[in-house]
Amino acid sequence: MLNTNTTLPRALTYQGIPIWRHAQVIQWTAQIASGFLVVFLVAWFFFNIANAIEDREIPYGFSFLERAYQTPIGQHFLPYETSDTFLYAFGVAAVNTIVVSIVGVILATALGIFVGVARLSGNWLVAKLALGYIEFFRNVPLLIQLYFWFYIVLALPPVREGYVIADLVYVNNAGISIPFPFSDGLAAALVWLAAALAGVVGGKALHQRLTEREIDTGQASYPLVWGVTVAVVVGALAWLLISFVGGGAPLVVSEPAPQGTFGRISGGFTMSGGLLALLIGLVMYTSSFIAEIVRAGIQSVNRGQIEAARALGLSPMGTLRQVTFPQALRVIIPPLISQFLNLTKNSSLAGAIGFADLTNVAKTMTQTAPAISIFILIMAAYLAMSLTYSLIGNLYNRRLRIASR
């Protein structure tokens, strides 16, 4: 049979196959064409928006960021005055959202793992309670849950009649006030925190080294004890050295106490009702999804692995911690990252219960600044946060996969 490909010019073939029949060439062509089409549609979309803005004389631009915001922000983790600029106020609101997302992710992960493991418990009552928790909080809309917790907080007694625990914790309808460390000198506090972090890193490295030695030699090396000891000793020595050189402790604990005629709480840290309701709602809602992810991940581990671990004498908890869960992480981490992103984006509902998160503050800014510019900044901020969390999670997942090979 005559091969017709030999009669084609070389430029019309790839690996001896006509380019219109080569699967790889067709895929490349389709992807390039799709890319050009997407770029064209996006450019056309924004070009039309720009024309509409100019035709209707809608204000836009970012020069307002240098003006004074002149609007109070309810609760803020960074120092803030109404004379600060729009840009700084936007940063303060962004930090509020970041703090909520980080604390929420940590609490939701811990609670989700606990409920997910309880879901697989051999105890019928524990397993059913975990199932009921998951089904309830996963199927009730988050906004409804936020309203519920917020009105529960508002139902607490007023400040003067609030609950007092050991003269240290004050619970009332304004929120919860607890003792909290603060620093008169920011530099000293940062130096001590850096030294303490270095101690934790050193303790972790020593723990890993002693663990490997214990596995190789079979001799007890007490890696956990020595790792914790190094972290504590380094932190304590840094504390004593900074206190001696600077003439004062790097951090001092401030205790809340009622002040003035109305008995308002000053000192310590007060978690406002909005922040408290937001954290409870986000943690409860997200942990119900994380619990199902954990359950599915654990059940994906081969049953023979568990039976082998039990045959070697490991306890059920030891089997879970040393055998089952490390293998399940490869299945758990990817969907877990999605839940972290969802929690961060769901925090934008904080405005419904009065907490000054990024979206709520930015919405207020639109009263005196161009709305289009404000919402472009909001989208860029949430995109940056989501991409950062996704990058961290993917790097950890890649490291986990490499370690498991």
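Rigid core: the largest C-alpha set superposing within 1.5 Å between the two forms. What you see is a predicted model; the values in this text were computed from it and never measured. Positions refer to the first chain, counted from 1. What changes on going to the form predicted in complex with the partner chain:
- Phe77: CA moves less than 2 Å between the two forms after rigid-core fitting.
- With a cut-off of 2 Å and the rigid core superposed, Leu193 has a Cα displacement that falls short of the cut-off between the two forms.
- If you fit the rigid core between the two forms, you'll see the Cα of Gln145 move by less than 2 angstroms.
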Second form
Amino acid sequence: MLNTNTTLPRALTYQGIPIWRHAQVIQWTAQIASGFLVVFLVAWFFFNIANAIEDREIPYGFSFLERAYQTPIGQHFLPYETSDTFLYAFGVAAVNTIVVSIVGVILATALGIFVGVARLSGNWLVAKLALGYIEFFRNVPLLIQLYFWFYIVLALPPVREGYVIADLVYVNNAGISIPFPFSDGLAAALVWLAAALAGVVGGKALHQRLTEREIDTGQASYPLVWGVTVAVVVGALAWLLISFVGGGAPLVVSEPAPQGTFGRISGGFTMSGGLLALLIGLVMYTSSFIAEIVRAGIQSVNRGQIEAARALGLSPMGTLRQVTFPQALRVIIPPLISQFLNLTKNSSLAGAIGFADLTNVAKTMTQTAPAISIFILIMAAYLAMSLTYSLIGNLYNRRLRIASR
Amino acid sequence: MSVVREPDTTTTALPPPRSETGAVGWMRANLFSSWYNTALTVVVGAVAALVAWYGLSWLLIDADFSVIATLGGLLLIGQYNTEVGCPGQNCFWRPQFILLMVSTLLGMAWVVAGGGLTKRIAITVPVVVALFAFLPYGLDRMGWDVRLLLLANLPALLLGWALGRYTLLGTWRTVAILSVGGFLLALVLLRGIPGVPGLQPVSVLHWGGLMLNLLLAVAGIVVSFPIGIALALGRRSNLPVVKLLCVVFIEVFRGVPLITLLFMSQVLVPLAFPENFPLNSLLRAAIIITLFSAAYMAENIRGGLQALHPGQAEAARALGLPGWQTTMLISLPQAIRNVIPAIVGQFIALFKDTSLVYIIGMLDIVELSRKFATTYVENGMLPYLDNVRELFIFLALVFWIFTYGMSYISGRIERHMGVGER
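Since we've got the form predicted on its own here, give me the form predicted in complex with the partner chain too.
Below is the entire complex, every chain and molecule, led by the chain shown above.
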């Protein structure tokens, strides 16, 4: 060490070590260099964009959000008119994406758990069919699957010759029409939904309370009976009260029916071919991934747990529901959440089959609004969604971890 | 009644009863082990048989796959060899020459690997390609020259094998270098060189078909892997600036759908560069797909690094290895080995994602099929929508062969490396 000190000028050493070999110096130089590089790149991009805005007179800013969008949106879950503003249209598109994601997530999880459990079935036929399902739907691009379902719907007979099931469900090349609850006054419906939700929450709390008492005291307390009764009674009372005060039921079931000379279906809820194909495609594609996650999760549970449960006399189904699955959940939840996020992001393929999701509407908007602003909006929207998913996942994870020993 | 010889029960055990062995025993154990399982087998079997019956009768009798012959070479190379893409010339030989290079390299890899899975792949691919020469209908402008070039893949394989066997080129290093060189040469060949006869430039806008999917996938896989490793190491480093940059990059690219990024790459990225900066739409798409994949790759590799026992790195440091050698020689190889399934899964996802380039107007095999199918329908060349289902089933099968092949190879590599055993 003394040698290096004497042969090198002091300026080239730090703490007696040549600076090009000093770990801290190297690290800080690397950090500063990479930081500068990135700052330089970003500044260069901004400079170029600013130049382009000035030279080519490219519009920017967010004032367009107040303007009328003036473009129709195919299927939408919020009421929408072409005279509505860009901001509202963006919200309508975001709600489209959110609704598709939530419905898709629920269906894909249910189907995925079913296929994943079937994959581990002791029944050879069931296990092999589940394997075939997984290997096929997982390995074919979602886009191809979407087109396939979309063209199947398009190839259905036209509206007047479509299939009718029990005068309630209409299937034709415009999509599927089903009965759906609607309300005349939105406020009354919301109040009733809130009351019903409160009833369910109250019933659940009572159920838990009575169960605890039953365990503590040994007296029969009928938790299930009381819980369900409270939920039903609260919901029914609220329904009657709102009907009496508001002069009409909060929700009425609207049934689809053909109207006019062209037999157009009105009433009920019509899922357009695009929405239908999107949901089927997303659910089948994602469920094949979820099935693999569920399988891995179940297989990760110690065999001894299952053997102990069987030795205690639990049925195979009871073992799965009360012993295997709760433990498997700990392994399943993190990748499951990321599949939910994938489903949400994959719903952006909707544009290919004519469903107006966030990306599709944003793409159309760039024709009449500044692309830079649209890009910022859409990035923010998707990042907000993915952050929500991570938040839910983290919360759930934490709860599971506390419960574990 | 004949006299039954008494078995010697003192030394040999009785054979299991007939109902427990053979096909009957297998069925009893796997299909009819309880009343519940029997019912399940009967119901599921009936439904599966019904579906298979209708599916097969449609597939074999009603389905009309002539649409695939109608599209023909378009499915393989898009508009590359049409009058639009390559006017007045036959450009089919260029992608075919690239196939020959692939066959040669496969032959060399066969020698280097010395048999096993590599040998099977090396033989299968050229043979399948050569079999295309015997298709009854013509691929796009498919004359005898096209068929001969397809057949030439077999001699090319043998040439590669001979090169590997009898020259000094038979090492992994040369095969790797030649592969990279071959890929660059392939790009130059496809793009063409202005002024050189026979190599008339073809705009990247006319690259298409399965060729485009494979090009994007290969480039994406090769480039995203090292970037992903760098990002993963950056995210785990204790240098705050580097870590922050990597986290922001990964989370932004993972948070937004690829299709949104691709679309914006067409609208925004040109603005972020000076005018007439040499960035064509294909290159932009390739960069976006690669970076997107790299962000996911980084998370996979980070998972592998986190799962690694810290004792490994500590032992390496205790042996006196400097930090970067600890990472490159000890941590990374083990981490990567542990997450091979996730990495290959990401490769598969990338290959499937190449079908998203439709959003920027590139005609890959999926978009080309959709577009031409609807055009043919509009022009009355196909009955309305009748053949579109067949077309998409065919596409699904094409993709499935590639992706399933990849996951099969991944499984073999895993077993070869003893994942989960060591």
